[in-house]
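A single chain, nothing else alongside it, follows as C-alpha coordinates in the form predicted on its own.
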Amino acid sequence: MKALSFIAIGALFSTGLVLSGMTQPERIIGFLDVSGDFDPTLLWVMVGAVLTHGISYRWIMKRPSPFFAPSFEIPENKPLDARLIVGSALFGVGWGLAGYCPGPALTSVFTFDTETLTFVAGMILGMVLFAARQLARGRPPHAAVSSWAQADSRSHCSPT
(Lines of atoms letter the chains of each structure in order from A and count residues from 1; the text may use other names and numbers.)
(Lines give C-alpha, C1' and ligand atoms only; values in the text may rest on other atoms or scores of the structure.)
Protein backbone atom coordinates (compact mmCIF):
# COMPACT_ATOMS: atom_id res chain seq x y z
CA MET A 1 0.00 0.00 0.00
CA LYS A 2 2.85 2.36 0.84
CA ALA A 3 4.49 1.87 -2.59
CA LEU A 4 1.15 2.39 -4.32
CA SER A 5 0.63 5.67 -2.49
CA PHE A 6 4.12 6.81 -3.54
CA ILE A 7 3.30 6.02 -7.17
CA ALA A 8 0.01 7.94 -6.90
CA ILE A 9 1.75 10.93 -5.30
CA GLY A 10 4.45 10.90 -8.01
CA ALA A 11 1.80 10.73 -10.73
CA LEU A 12 -0.11 13.63 -9.16
CA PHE A 13 3.09 15.69 -8.89
CA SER A 14 4.01 14.92 -12.51
CA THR A 15 0.51 15.85 -13.68
CA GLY A 16 0.77 19.15 -11.82
CA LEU A 17 4.13 19.88 -13.44
CA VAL A 18 2.74 19.18 -16.92
CA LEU A 19 -0.50 21.15 -16.42
CA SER A 20 1.35 24.16 -15.00
CA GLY A 21 3.85 24.17 -17.87
CA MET A 22 6.81 23.61 -15.55
CA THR A 23 8.15 20.86 -17.81
CA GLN A 24 8.81 23.51 -20.46
CA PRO A 25 12.30 24.98 -19.93
CA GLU A 26 11.22 28.15 -21.74
CA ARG A 27 8.87 28.95 -18.82
CA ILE A 28 11.67 28.75 -16.25
CA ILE A 29 14.13 30.70 -18.37
CA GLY A 30 11.37 33.26 -19.10
CA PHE A 31 10.77 33.67 -15.37
CA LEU A 32 14.46 34.32 -14.78
CA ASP A 33 14.64 36.82 -17.68
CA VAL A 34 13.30 39.80 -15.71
CA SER A 35 14.73 42.38 -18.12
CA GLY A 36 13.49 40.65 -21.27
CA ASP A 37 10.49 38.47 -22.09
CA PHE A 38 9.40 37.85 -18.47
CA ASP A 39 7.00 34.93 -17.87
CA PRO A 40 5.40 34.98 -14.38
CA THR A 41 3.97 31.43 -14.63
CA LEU A 42 6.51 29.98 -12.16
CA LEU A 43 5.62 32.69 -9.65
CA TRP A 44 1.96 31.61 -9.69
CA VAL A 45 2.95 27.96 -9.31
CA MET A 46 5.07 28.92 -6.29
CA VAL A 47 2.25 30.98 -4.77
CA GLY A 48 -0.12 28.04 -5.22
CA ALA A 49 2.37 25.67 -3.57
CA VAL A 50 2.98 27.98 -0.59
CA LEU A 51 -0.75 28.52 -0.08
CA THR A 52 -1.48 24.79 -0.32
CA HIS A 53 1.28 24.01 2.16
CA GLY A 54 0.24 26.80 4.52
CA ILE A 55 -3.33 25.54 4.66
CA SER A 56 -2.64 21.82 4.76
CA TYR A 57 0.33 21.81 7.16
CA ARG A 58 -1.68 22.71 10.26
CA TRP A 59 -4.44 20.29 9.30
CA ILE A 60 -1.97 17.44 8.74
CA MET A 61 -0.04 18.13 11.95
CA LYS A 62 -3.25 17.64 13.96
CA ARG A 63 -2.96 13.93 13.14
CA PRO A 64 -1.16 11.75 15.69
CA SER A 65 1.21 10.43 12.98
CA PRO A 66 1.62 10.22 9.20
CA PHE A 67 -0.15 7.38 7.37
CA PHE A 68 3.05 5.41 6.66
CA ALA A 69 5.44 6.36 9.47
CA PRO A 70 5.39 6.10 13.24
CA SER A 71 5.97 9.85 13.74
CA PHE A 72 6.44 13.13 11.91
CA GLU A 73 9.99 14.17 11.03
CA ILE A 74 10.48 17.89 11.47
CA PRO A 75 13.98 19.01 10.44
CA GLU A 76 15.83 21.42 12.67
CA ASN A 77 17.41 24.61 11.43
CA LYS A 78 21.05 23.98 10.58
CA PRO A 79 23.78 26.56 10.11
CA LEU A 80 24.75 27.36 6.54
CA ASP A 81 27.94 25.65 5.43
CA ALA A 82 30.06 25.74 2.27
CA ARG A 83 28.65 22.45 0.99
CA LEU A 84 25.07 23.76 1.17
CA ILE A 85 25.95 27.08 -0.44
CA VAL A 86 27.99 25.52 -3.27
CA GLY A 87 25.35 22.84 -3.89
CA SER A 88 22.59 25.46 -3.98
CA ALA A 89 24.59 27.63 -6.37
CA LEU A 90 25.25 24.69 -8.70
CA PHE A 91 21.57 23.74 -8.64
CA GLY A 92 20.52 27.34 -9.37
CA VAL A 93 23.01 27.82 -12.19
CA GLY A 94 22.02 24.50 -13.76
CA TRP A 95 18.33 25.31 -13.40
CA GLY A 96 18.80 28.75 -14.92
CA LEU A 97 20.89 27.52 -17.85
CA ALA A 98 18.89 24.40 -18.70
CA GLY A 99 15.43 25.38 -17.44
CA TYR A 100 15.09 22.00 -15.73
CA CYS A 101 15.34 20.69 -12.21
CA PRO A 102 15.15 16.94 -11.47
CA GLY A 103 11.36 16.53 -11.14
CA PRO A 104 10.34 18.27 -14.37
CA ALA A 105 13.29 16.70 -16.21
CA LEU A 106 12.25 13.17 -15.25
CA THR A 107 8.64 13.97 -16.09
CA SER A 108 9.75 15.24 -19.52
CA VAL A 109 11.86 12.17 -20.35
CA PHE A 110 8.82 10.63 -22.00
CA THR A 111 8.80 13.37 -24.64
CA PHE A 112 12.08 11.82 -25.92
CA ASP A 113 13.36 15.34 -26.64
CA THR A 114 17.14 15.26 -27.25
CA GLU A 115 17.85 18.21 -24.89
CA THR A 116 15.81 16.62 -22.10
CA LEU A 117 17.48 13.24 -22.51
CA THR A 118 20.90 14.93 -22.51
CA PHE A 119 20.05 16.82 -19.32
CA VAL A 120 18.80 13.68 -17.55
CA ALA A 121 21.86 11.72 -18.69
CA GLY A 122 24.08 14.47 -17.28
CA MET A 123 22.10 14.50 -14.04
CA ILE A 124 22.47 10.73 -13.66
CA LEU A 125 26.19 10.97 -14.53
CA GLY A 126 26.59 13.58 -11.79
CA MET A 127 24.88 11.28 -9.29
CA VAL A 128 27.13 8.38 -10.30
CA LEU A 129 30.27 10.53 -10.03
CA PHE A 130 29.18 11.75 -6.59
CA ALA A 131 28.59 8.16 -5.45
CA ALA A 132 32.02 7.14 -6.79
CA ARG A 133 33.62 10.04 -4.93
CA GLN A 134 31.87 9.00 -1.72
CA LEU A 135 33.12 5.41 -2.17
CA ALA A 136 36.66 6.65 -2.85
CA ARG A 137 36.53 8.51 0.46
CA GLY A 138 35.48 5.32 2.23
CA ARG A 139 31.88 6.41 2.73
CA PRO A 140 28.77 4.74 1.37
CA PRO A 141 27.23 6.59 -1.61
CA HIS A 142 24.29 7.62 0.53
CA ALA A 143 26.51 9.02 3.34
CA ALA A 144 25.42 12.60 2.73
CA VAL A 145 21.78 11.66 3.23
CA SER A 146 22.33 9.20 6.07
CA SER A 147 24.60 11.57 8.02
CA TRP A 148 21.96 14.27 7.75
CA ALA A 149 19.28 11.84 8.86
CA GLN A 150 21.37 10.70 11.82
CA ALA A 151 21.99 14.30 12.85
CA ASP A 152 18.26 14.92 12.64
CA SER A 153 17.25 11.78 14.51
CA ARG A 154 16.38 13.77 17.61
CA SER A 155 13.95 15.89 15.61
CA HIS A 156 11.52 13.00 15.10
CA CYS A 157 8.50 14.15 16.97
CA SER A 158 4.84 13.64 17.43
CA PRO A 159 2.89 16.86 17.72
CA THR A 160 1.10 17.17 21.04
The other form holds:
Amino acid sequence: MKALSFIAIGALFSTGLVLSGMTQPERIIGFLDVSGDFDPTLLWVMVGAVLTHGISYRWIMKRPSPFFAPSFEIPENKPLDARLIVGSALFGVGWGLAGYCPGPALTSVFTFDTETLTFVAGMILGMVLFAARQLARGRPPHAAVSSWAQADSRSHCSPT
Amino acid sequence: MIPSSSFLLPLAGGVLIGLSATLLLALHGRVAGISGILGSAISTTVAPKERRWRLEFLLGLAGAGALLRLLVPEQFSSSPASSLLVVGLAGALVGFGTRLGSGCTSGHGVCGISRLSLRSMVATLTFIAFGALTVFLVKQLGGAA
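Having gone through the form predicted on its own, I am curious about the other one (the form predicted together with the partner chain); can you provide its structure?
Full complex below, order starting with the chain above.
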Protein backbone atom coordinates (compact mmCIF):
# COMPACT_ATOMS: atom_id res chain seq x y z
CA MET A 1 0.00 0.00 0.00
CA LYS A 2 2.75 2.43 0.99
CA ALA A 3 4.69 1.66 -2.19
CA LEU A 4 1.59 2.37 -4.29
CA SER A 5 1.11 5.67 -2.51
CA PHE A 6 4.69 6.81 -3.25
CA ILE A 7 4.33 5.72 -6.90
CA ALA A 8 1.04 7.62 -7.22
CA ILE A 9 2.46 10.77 -5.59
CA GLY A 10 5.45 10.66 -7.98
CA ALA A 11 3.08 10.16 -10.93
CA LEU A 12 0.98 13.14 -9.82
CA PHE A 13 4.11 15.30 -9.66
CA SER A 14 5.24 14.43 -13.20
CA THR A 15 1.68 14.78 -14.57
CA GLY A 16 1.74 18.37 -13.29
CA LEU A 17 5.12 18.96 -14.96
CA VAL A 18 3.97 17.52 -18.31
CA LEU A 19 0.60 19.33 -18.37
CA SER A 20 2.26 22.65 -17.61
CA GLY A 21 4.82 22.24 -20.39
CA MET A 22 7.87 21.95 -18.11
CA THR A 23 9.09 18.95 -20.15
CA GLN A 24 9.81 21.39 -23.00
CA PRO A 25 13.27 22.82 -22.19
CA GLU A 26 12.79 25.73 -24.60
CA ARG A 27 10.05 27.03 -22.27
CA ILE A 28 12.52 27.14 -19.37
CA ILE A 29 15.09 28.90 -21.54
CA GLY A 30 12.30 31.24 -22.67
CA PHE A 31 11.53 32.05 -19.03
CA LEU A 32 15.20 32.77 -18.33
CA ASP A 33 15.50 34.85 -21.52
CA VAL A 34 14.40 38.06 -19.80
CA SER A 35 15.99 40.31 -22.44
CA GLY A 36 14.40 38.46 -25.35
CA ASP A 37 11.31 36.37 -26.06
CA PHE A 38 10.16 35.94 -22.43
CA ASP A 39 7.94 32.89 -21.76
CA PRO A 40 6.01 33.26 -18.46
CA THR A 41 4.91 29.57 -18.28
CA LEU A 42 7.25 28.65 -15.39
CA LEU A 43 5.97 31.61 -13.39
CA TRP A 44 2.37 30.32 -13.63
CA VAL A 45 3.49 26.84 -12.60
CA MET A 46 5.25 28.29 -9.56
CA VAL A 47 2.19 30.38 -8.65
CA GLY A 48 -0.11 27.34 -8.84
CA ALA A 49 2.26 25.09 -6.89
CA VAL A 50 3.20 27.61 -4.17
CA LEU A 51 -0.41 28.77 -3.64
CA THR A 52 -1.54 25.16 -3.25
CA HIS A 53 1.28 23.97 -1.02
CA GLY A 54 1.63 27.29 0.83
CA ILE A 55 -1.94 26.86 2.06
CA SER A 56 -1.76 23.09 2.61
CA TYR A 57 1.55 23.36 4.51
CA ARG A 58 -0.07 25.45 7.24
CA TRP A 59 -2.90 22.98 7.52
CA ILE A 60 -0.62 19.92 7.56
CA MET A 61 1.70 21.29 10.24
CA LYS A 62 -1.23 21.67 12.66
CA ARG A 63 -1.19 17.89 12.88
CA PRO A 64 1.05 16.30 15.50
CA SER A 65 2.54 13.96 12.88
CA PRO A 66 1.99 12.76 9.28
CA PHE A 67 -0.76 10.19 8.64
CA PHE A 68 1.59 7.27 7.92
CA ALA A 69 4.92 8.28 9.50
CA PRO A 70 6.06 9.07 13.05
CA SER A 71 7.39 12.56 12.31
CA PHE A 72 7.84 15.30 9.72
CA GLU A 73 11.28 15.38 8.10
CA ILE A 74 11.72 19.05 7.24
CA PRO A 75 15.07 20.61 6.14
CA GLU A 76 16.86 22.34 9.01
CA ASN A 77 16.30 26.08 9.15
CA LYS A 78 19.97 27.04 9.02
CA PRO A 79 21.30 30.55 8.34
CA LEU A 80 22.34 31.47 4.80
CA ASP A 81 25.74 30.13 3.83
CA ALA A 82 28.15 30.09 0.89
CA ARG A 83 27.26 26.47 0.10
CA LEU A 84 23.64 27.43 -0.60
CA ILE A 85 24.61 30.34 -2.87
CA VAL A 86 27.44 28.61 -4.78
CA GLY A 87 25.39 25.44 -5.25
CA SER A 88 22.34 27.34 -6.48
CA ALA A 89 24.52 29.41 -8.83
CA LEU A 90 26.09 26.26 -10.36
CA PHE A 91 22.62 24.74 -10.71
CA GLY A 92 21.39 27.93 -12.41
CA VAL A 93 24.20 27.80 -14.99
CA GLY A 94 23.39 24.16 -15.87
CA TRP A 95 19.66 24.94 -15.92
CA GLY A 96 20.23 27.85 -18.33
CA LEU A 97 22.51 25.78 -20.60
CA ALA A 98 20.17 22.79 -21.05
CA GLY A 99 16.72 24.03 -19.99
CA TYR A 100 16.29 21.05 -17.68
CA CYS A 101 16.06 20.83 -13.91
CA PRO A 102 15.92 17.44 -12.11
CA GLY A 103 12.10 16.91 -12.14
CA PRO A 104 11.42 17.43 -15.85
CA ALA A 105 14.62 15.55 -16.81
CA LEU A 106 13.60 12.46 -14.82
CA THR A 107 10.01 12.75 -16.10
CA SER A 108 11.41 12.58 -19.65
CA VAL A 109 13.98 9.83 -19.01
CA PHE A 110 11.92 6.95 -20.45
CA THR A 111 11.56 8.77 -23.76
CA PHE A 112 15.12 7.41 -24.25
CA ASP A 113 15.92 10.59 -26.10
CA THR A 114 19.74 10.85 -26.42
CA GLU A 115 19.89 14.39 -25.05
CA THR A 116 17.72 13.60 -22.03
CA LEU A 117 19.73 10.46 -21.23
CA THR A 118 22.98 12.46 -21.55
CA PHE A 119 21.63 15.14 -19.21
CA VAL A 120 20.45 12.57 -16.62
CA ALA A 121 23.78 10.70 -16.82
CA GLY A 122 25.63 13.99 -16.26
CA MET A 123 23.31 14.86 -13.37
CA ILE A 124 23.89 11.52 -11.63
CA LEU A 125 27.66 11.89 -12.18
CA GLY A 126 27.50 15.38 -10.63
CA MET A 127 25.64 13.98 -7.60
CA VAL A 128 28.14 11.14 -7.22
CA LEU A 129 31.02 13.66 -7.41
CA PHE A 130 29.34 15.70 -4.67
CA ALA A 131 28.87 12.63 -2.45
CA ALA A 132 32.54 11.65 -3.02
CA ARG A 133 33.64 15.19 -2.07
CA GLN A 134 31.56 15.06 1.11
CA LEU A 135 32.93 11.65 2.10
CA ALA A 136 36.50 12.83 1.41
CA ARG A 137 35.84 15.69 3.84
CA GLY A 138 34.40 13.33 6.41
CA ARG A 139 30.86 14.71 6.13
CA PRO A 140 27.57 12.93 5.48
CA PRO A 141 26.70 13.07 1.76
CA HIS A 142 23.11 14.15 2.35
CA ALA A 143 21.57 17.32 3.73
CA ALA A 144 20.54 17.60 7.37
CA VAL A 145 16.87 17.36 8.24
CA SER A 146 15.19 17.98 11.54
CA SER A 147 12.54 15.56 12.69
CA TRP A 148 9.49 17.50 13.67
CA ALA A 149 6.67 16.02 15.68
CA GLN A 150 4.66 17.68 18.39
CA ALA A 151 4.50 16.90 22.11
CA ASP A 152 6.33 13.92 23.59
CA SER A 153 7.39 12.43 20.29
CA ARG A 154 9.61 15.45 19.62
CA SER A 155 12.52 14.02 21.58
CA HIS A 156 12.43 10.69 19.79
CA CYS A 157 14.75 9.78 16.96
CA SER A 158 13.60 10.01 13.36
CA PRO A 159 13.48 6.80 11.31
CA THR A 160 16.41 8.06 9.21
CA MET B 1 -2.55 20.60 -29.04
CA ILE B 2 -2.27 22.87 -26.05
CA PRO B 3 -2.09 26.61 -26.79
CA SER B 4 1.22 28.10 -25.64
CA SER B 5 -0.32 31.45 -24.74
CA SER B 6 -2.74 30.08 -22.14
CA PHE B 7 -1.81 30.48 -18.50
CA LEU B 8 -4.58 28.18 -17.24
CA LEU B 9 -2.82 24.91 -18.04
CA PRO B 10 0.51 25.89 -16.42
CA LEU B 11 -1.45 27.10 -13.40
CA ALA B 12 -3.38 23.80 -13.23
CA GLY B 13 -0.14 21.83 -13.68
CA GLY B 14 1.35 23.83 -10.82
CA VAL B 15 -1.64 22.96 -8.63
CA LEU B 16 -1.03 19.23 -9.34
CA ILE B 17 2.64 19.65 -8.34
CA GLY B 18 1.48 21.44 -5.16
CA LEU B 19 -0.98 18.61 -4.45
CA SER B 20 1.78 16.02 -4.89
CA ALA B 21 3.98 17.92 -2.40
CA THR B 22 0.95 18.18 -0.08
CA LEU B 23 0.30 14.42 -0.14
CA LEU B 24 3.97 13.52 0.37
CA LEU B 25 4.18 15.78 3.44
CA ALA B 26 0.73 15.03 4.90
CA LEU B 27 0.90 11.24 4.45
CA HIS B 28 4.62 10.52 4.85
CA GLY B 29 6.16 13.67 6.36
CA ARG B 30 8.60 14.13 3.47
CA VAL B 31 9.54 17.10 1.32
CA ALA B 32 9.05 16.74 -2.47
CA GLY B 33 12.49 17.90 -3.56
CA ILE B 34 13.44 15.93 -6.66
CA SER B 35 17.22 16.51 -6.47
CA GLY B 36 17.29 15.46 -2.81
CA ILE B 37 15.13 12.40 -3.51
CA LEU B 38 17.38 11.32 -6.41
CA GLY B 39 20.59 12.11 -4.52
CA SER B 40 19.58 9.96 -1.55
CA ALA B 41 18.05 7.23 -3.76
CA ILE B 42 21.42 6.62 -5.42
CA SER B 43 23.54 7.09 -2.27
CA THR B 44 25.17 3.96 -0.87
CA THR B 45 25.36 5.50 2.61
CA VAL B 46 21.56 5.83 2.88
CA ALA B 47 19.75 2.91 4.56
CA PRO B 48 17.83 0.60 2.15
CA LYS B 49 14.52 1.47 3.84
CA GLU B 50 15.19 5.17 3.27
CA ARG B 51 16.16 4.58 -0.36
CA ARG B 52 13.11 2.45 -1.09
CA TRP B 53 10.38 5.12 -0.91
CA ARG B 54 12.52 7.46 -2.95
CA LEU B 55 12.95 4.84 -5.69
CA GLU B 56 9.19 4.21 -5.64
CA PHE B 57 8.48 7.94 -5.98
CA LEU B 58 10.94 8.22 -8.87
CA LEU B 59 9.46 5.13 -10.55
CA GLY B 60 6.01 6.77 -10.43
CA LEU B 61 7.44 10.04 -11.71
CA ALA B 62 9.34 8.55 -14.66
CA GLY B 63 6.68 5.89 -15.38
CA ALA B 64 3.88 8.44 -15.64
CA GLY B 65 6.21 10.52 -17.81
CA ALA B 66 6.64 7.57 -20.20
CA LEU B 67 2.84 7.05 -20.40
CA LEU B 68 2.18 10.75 -20.96
CA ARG B 69 4.76 10.83 -23.70
CA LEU B 70 2.53 8.35 -25.60
CA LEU B 71 -0.66 10.33 -24.87
CA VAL B 72 0.56 13.92 -25.35
CA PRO B 73 3.86 13.71 -27.29
CA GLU B 74 3.67 17.44 -28.16
CA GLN B 75 4.30 18.26 -24.48
CA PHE B 76 7.83 16.82 -24.73
CA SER B 77 10.85 18.21 -26.55
CA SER B 78 14.64 17.88 -26.44
CA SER B 79 17.12 20.35 -25.03
CA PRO B 80 17.94 23.10 -27.52
CA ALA B 81 21.60 23.08 -26.42
CA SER B 82 23.89 22.68 -29.43
CA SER B 83 25.93 19.63 -28.46
CA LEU B 84 25.74 16.55 -26.27
CA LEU B 85 28.90 17.73 -24.53
CA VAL B 86 27.10 20.89 -23.37
CA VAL B 87 24.04 18.87 -22.30
CA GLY B 88 26.23 16.46 -20.28
CA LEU B 89 28.15 19.34 -18.67
CA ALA B 90 24.84 21.07 -17.86
CA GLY B 91 23.61 17.86 -16.23
CA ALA B 92 26.76 17.61 -14.11
CA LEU B 93 26.39 21.25 -12.98
CA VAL B 94 22.74 20.62 -12.10
CA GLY B 95 23.59 17.40 -10.20
CA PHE B 96 26.53 18.85 -8.24
CA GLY B 97 24.95 22.29 -7.73
CA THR B 98 21.61 21.03 -6.43
CA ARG B 99 23.35 18.76 -3.91
CA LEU B 100 25.73 21.51 -2.77
CA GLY B 101 22.83 23.99 -2.54
CA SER B 102 20.51 21.37 -0.95
CA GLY B 103 17.71 21.70 -3.50
CA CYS B 104 16.33 22.55 -6.92
CA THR B 105 13.21 24.09 -8.43
CA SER B 106 10.95 21.71 -6.50
CA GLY B 107 12.68 21.54 -3.10
CA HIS B 108 13.56 25.25 -2.84
CA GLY B 109 11.26 26.81 -5.46
CA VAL B 110 8.02 25.05 -4.51
CA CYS B 111 8.35 23.40 -1.08
CA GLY B 112 10.77 25.89 0.51
CA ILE B 113 8.93 29.01 -0.65
CA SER B 114 5.65 27.42 0.53
CA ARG B 115 7.25 27.17 4.01
CA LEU B 116 8.40 30.82 3.64
CA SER B 117 12.00 29.61 4.15
CA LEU B 118 14.49 32.45 3.67
CA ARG B 119 17.17 29.99 2.48
CA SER B 120 14.85 28.67 -0.22
CA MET B 121 13.85 32.16 -1.38
CA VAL B 122 17.51 33.17 -1.67
CA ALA B 123 18.37 29.89 -3.45
CA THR B 124 15.50 30.34 -5.93
CA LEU B 125 16.47 33.94 -6.74
CA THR B 126 20.10 32.80 -7.13
CA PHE B 127 19.42 29.98 -9.59
CA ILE B 128 16.99 32.09 -11.62
CA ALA B 129 19.55 34.95 -11.76
CA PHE B 130 22.40 32.65 -12.82
CA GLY B 131 20.12 30.84 -15.29
CA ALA B 132 19.10 34.16 -16.87
CA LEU B 133 22.75 35.30 -16.98
CA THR B 134 23.72 32.02 -18.68
CA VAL B 135 20.95 32.31 -21.30
CA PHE B 136 22.02 35.93 -21.93
CA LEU B 137 25.69 35.01 -22.35
CA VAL B 138 24.87 32.07 -24.64
CA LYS B 139 22.87 34.47 -26.83
CA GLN B 140 25.74 36.97 -26.87
CA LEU B 141 28.11 34.22 -27.97
CA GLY B 142 25.83 33.58 -30.92
CA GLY B 143 22.85 31.29 -30.58
CA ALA B 144 22.61 28.00 -28.76
CA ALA B 145 25.48 26.87 -26.58
